[in-house]
Amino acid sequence: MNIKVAICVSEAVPFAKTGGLADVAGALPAALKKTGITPVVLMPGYGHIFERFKGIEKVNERISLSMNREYTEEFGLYRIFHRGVYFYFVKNDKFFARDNLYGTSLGDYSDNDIRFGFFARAVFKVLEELDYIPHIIHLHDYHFALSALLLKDIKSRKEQSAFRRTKTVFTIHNIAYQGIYERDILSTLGIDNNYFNIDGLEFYGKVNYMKAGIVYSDKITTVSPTYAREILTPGYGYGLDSVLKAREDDLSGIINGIDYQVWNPERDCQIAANYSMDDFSGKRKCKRHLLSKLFDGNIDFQSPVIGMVSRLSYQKGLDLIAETIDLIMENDLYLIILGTGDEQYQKILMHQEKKHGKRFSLTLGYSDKMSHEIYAGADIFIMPSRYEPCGLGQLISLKYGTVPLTRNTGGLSDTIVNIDTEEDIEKGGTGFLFKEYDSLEFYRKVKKALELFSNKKLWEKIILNGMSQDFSWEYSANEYKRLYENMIG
């Protein structure tokens, strides 16, 4: 059976990216296509997409969408063929021709409620325009979660709707970001107030878009099995744990993959030298290049290098780093951090760079090339996350022979085989996990990693264990295919 899937997402590589969601949305459609699924991708037509990408085709320049009885919006529909899949862009410059996707450093855009509510409605208009009636509409994160409710509403009002057999999957990438807005957005979007109740959209007197996805979708997934269990608890559910608990039988965790066409040290053109499991001498060249690029003077190329590529935020464990950085820098090592985020953590790290500048390098912002160089040139990659739904950094670092050191949570638990003893290495250990969210426990794990780094033979075994792991999208795509088949079977 040719299963048709419409993937609705707010960002996708290479067209728009703020985080890991874009990496998933950029790679998953092509992986699904290889399994026999027929996917299309629907996403906002951000202004920069039309400026940067050639080959975008016009489908329809002017489509009218009734938001409610008195309010109509127009949009253009465009497409591009990328990696065997059509990506469709909904172009409405009032909503999407902006410098950023979701907001500025001062906060989210004040009209995100209507921006993404508009897109949630536009999904069905687009599919009708394309005469593409999918078996599954796959919604990612809160931005388009309202589409699940709108589909239910369409079916209830039109028994012969073209979408009468279409079902929805809602994937939670990060439950902390929910899209919580004032109640009056319902009238703007033409949504009946009957849906505003404790069993529907209502959330402490406001409208919660993510809750709509959880309540009204046919199936719910998240991006790792451990995170699927964690979000059922008050500590990780961010107020929606009881709602998820009621849908527990429809909730599953499917681990994300990574795109080995992009992340592969054997053919990565952004690193100083290529290398593989059979010969990782090129990794030593990458380390020399990275250190020479960032530090002056007498560099000790034998010292361990700890790297981090991350948002500098509360979620990512920056408070643990802030509390232990003086202890960490007492060791004979180099620390390299690339990222941007909360101003308080940026200031702390800038101060520490001045203090430990000979061995600590901080680069604020994001550089794709430098991220590749850190993954290839570092010895240890740290992710002391408070929570981590899946995590891509540890998957990339494993492929690049850079040993991950992370907290034992979410997808980090599912993808790293912990090392406490030398025996763990012989059993296939790939990295270092610490359990409690505690700065001293984090530092003790750093010390353990440094201790084992001094044993070259053992360290090379850890590297080989990690590089032999396979977290390609093939496994994940087949898991989604099985889910789709069960839903329509």
Ligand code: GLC
Second form
Amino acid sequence: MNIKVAICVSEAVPFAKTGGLADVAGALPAALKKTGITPVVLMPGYGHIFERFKGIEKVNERISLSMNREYTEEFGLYRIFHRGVYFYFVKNDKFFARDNLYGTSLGDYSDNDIRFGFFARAVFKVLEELDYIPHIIHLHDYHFALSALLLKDIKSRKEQSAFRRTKTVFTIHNIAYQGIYERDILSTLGIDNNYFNIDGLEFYGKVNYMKAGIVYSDKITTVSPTYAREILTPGYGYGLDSVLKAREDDLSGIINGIDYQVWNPERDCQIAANYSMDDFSGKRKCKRHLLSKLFDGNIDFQSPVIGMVSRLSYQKGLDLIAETIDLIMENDLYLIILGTGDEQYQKILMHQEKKHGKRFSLTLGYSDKMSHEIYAGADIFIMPSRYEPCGLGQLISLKYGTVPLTRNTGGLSDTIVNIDTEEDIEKGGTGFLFKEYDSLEFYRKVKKALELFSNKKLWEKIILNGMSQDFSWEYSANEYKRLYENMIG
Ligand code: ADP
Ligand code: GLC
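Take the protein just shown as the form predicted alone and give its structure as the form predicted in complex with the named molecule.
What follows is the entire complex, opening with the chain shown before.
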């Protein structure tokens, strides 16, 4: 059977990216295609996409979407064929031709409720326009969660709707971002007030898009088995744990893969030298190149390099770094951080860079090239996250022979084999995990990693353990396929 899936997502590599969601949406469709599924991707047509990508074709310049009885929005529909899959862009410049995807370092755009509400509605119009009625609409994160409610609504109003057999999967990449807005957005989006109740999308007097996704989707997934368990608890559920608990039977965790076409030190053309498990002399060149680029004067190329590539947000454990950085910098090492995000963390890190600038390099901003250089040139990759639904940084660094040091949570627990003792290395240990969200625990693990780094033989074994892991998309794409098949019956 040819399963048709419409993947609705707010960012996808190479068209738009702020984090791992884009990596997933860029790679999963092609991986699904290989399993025999026919996917299409629907995403916002951000302004920069039309400037940067050649070969985008027009499907329909002007489509009218009735939002409520008095209010109609217009949009254009464009597409590009990428890695065997059509990516469709919904172009409404008022909503999507902006400098950023979701907001600035000071906060979210104030009209995200209507931007993503509009898009959640546009999904059905686009699919009708394309005459592509999918078996499954696969929604990602709160941006599209409302489509689950809207589909239920369409089905309840029109028995013979073209979508009567279409089912929804809602994937939670991060439960902390829920899309919580004032109630009046419902009338703007033409959503009946009946849905505004405790069993619907009401959440403490407001509207919660993510809750709509959880309540109204046929199946819910998240991006690792451990996170699937964690979000059922108050500590991780961000207020939605009991809502999820009620849907526990329909919830599962499918670990993300990474795209080894993009992330592969053997072929990566953004790094100073290529290398593989058989010969990682190229990694030393990458380290030299990275250090020479970022530091002046006498550089000690033997010192360990700790790298971090991250959104600078509450999630990512930046306070543990702020609390321990003075201690960390007492050791003979280099620290390199690339990140962008919340103003408060940018300030803290800028202050620390002034203090420790000789051996601490901070790059504020988003740079794909530099991220590749850090993954390849660092020895240790840190990710002390408070919570981590899956995490891709650790998967990339494993592939690049850069040993991850992370908190033992979510997808980090599921993908890293912890090392405490030398024996753990023999048993296949790939990285360093610390349990409590506590600066001393974190620092103890940093010390442990530094101690093992000084033993070249053991360190090489850890690198090899990591590089030989396989987190390609094949496994996960087949898990999704199984899920879709079970749903279709
Ligand atoms: P999250 O999606 O929560 O941000 P992940 O680990 O899943 O975390 O994915 C992060 C992705 O974004 C990785 O591909 C990482 O390399 C990339 N990334 C994060 N910050 C930056 C940055 N400042 N510049 C370039 N790439 C970045
Ligand atoms: C989210 C999560 C991250 C995950 C990514 C892709 O941004 O924070 O852990 O890897 O989505 O699923």
